[in-house]
Amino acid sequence: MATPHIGAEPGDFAPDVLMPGDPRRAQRIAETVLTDARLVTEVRGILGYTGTFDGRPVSVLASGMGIPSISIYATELFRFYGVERIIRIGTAGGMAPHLEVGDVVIAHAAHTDSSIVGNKIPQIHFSAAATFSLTAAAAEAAGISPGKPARAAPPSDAAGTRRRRRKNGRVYVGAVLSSDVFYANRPEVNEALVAHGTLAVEMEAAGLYAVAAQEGKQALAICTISDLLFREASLSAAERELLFDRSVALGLAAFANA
């Protein structure tokens, strides 16, 4: 039966779900990446599709913006539709000074200023972390092997990250900030986060990780750097769509190999 926010029927979703924020992006993934994709929900304009990729069933559902929104959709997918793994495919603002627009961050952890996540367990600061197997598979697909020592990084690289140069940017594994505030003006906080190895800021990963932990499921966020906090630089709409495909490919590889 349908849930308050998803109009699909039992069995309409695959065990693996890609989750961009934008409904149009979900539609684009369904139309250009999946085979025989069919629309399974469109409640409130949040589009969801199910098809196949390399013969494996895969679904895609938009999450909307922010931790409350992604928490609702992830909970309903995990709890009522038999979904086992969700990978957020999104964009993020680069915080670490060595990042460039077009780079990709595989977020193994997500700090947050959200009380929804931070106060999830009374008297405890909850640590929002991705599922290791998905993180490792995505990193391996990017040419980064978590089982081997990291190559020496240049002095400007943040601590605890690994990277590989790519034709259209680099791929890093590291922590992100999931913020409830989009238009935040807090340079000292940003500096401290970067000093502690934080790579980028977005608005959903910590919520997704917390829901997955609560429901006993798996989750990961893979984000394309669309703009930078420390200088003027941003991707055009066309560039976003082109480079966004790289995150989708890493997510699909993680599903196939984790």
Ligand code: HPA
The other form holds:
Amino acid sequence: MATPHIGAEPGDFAPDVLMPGDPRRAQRIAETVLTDARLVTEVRGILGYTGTFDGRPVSVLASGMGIPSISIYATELFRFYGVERIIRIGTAGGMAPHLEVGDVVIAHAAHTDSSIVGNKIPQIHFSAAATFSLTAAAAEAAGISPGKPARAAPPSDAAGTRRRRRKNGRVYVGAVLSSDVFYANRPEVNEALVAHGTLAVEMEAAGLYAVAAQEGKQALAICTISDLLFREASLSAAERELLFDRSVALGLAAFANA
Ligand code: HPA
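Now that we've seen the form predicted alone, could you pull up the form predicted together with this ligand?
Full complex below, order starting with the chain above.
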């Protein structure tokens, strides 16, 4: 039985799902990272695949953009397809001044202006938080451990030169803003968020965390910094895909070790 937005049969999805925003990224992960991946849904062009990685079943399904979209797909996966853990693999705009394009943010918490998350429980400001075990496993895969500053060079850097490490970016654990508005013009809000330690802005993590909490399941978002809010910076398409692959590797390590 398919759901309104997913055309797969029960059992078509693995318990662990990677979730990029872009359907073409889902296809690319399936074709280049997973083994024996097969297409399990393509409703509305939101492509989903199931294969294996290191012998473990893993699925990948695109989320589309924004909290309403990711909430639909996450709810249907958790509620109707037996999915237990979703890791969003996305991009984010760097807010904190020390972030550079290519850095990675493991989002342990997600502030939001979304009313469907913020007003989830009447009279309560809902705290959208990632699952600890997934967060800890992703951080450990990036070489971050308690007692050390919450940032590190990603794992593929271990034997690299300083220049390579700078080019490859660093990994941080911290809070993001999950905004409902991409073209927002509110510098004072952004400044206050940065003053309160917020690292980056994206548009889905808080929705994913709220759905996981509601369904009693697990979730995490790992975001590659693709642009900077307060400075000019850019990545070529090839660089962006390379950096994106490293977030995928952290997500797969989190699934294997959490
Ligand atoms: N804003 C919101 N979402 C984003 C951004 C941004 O600047 N960059 C990548 N995702």
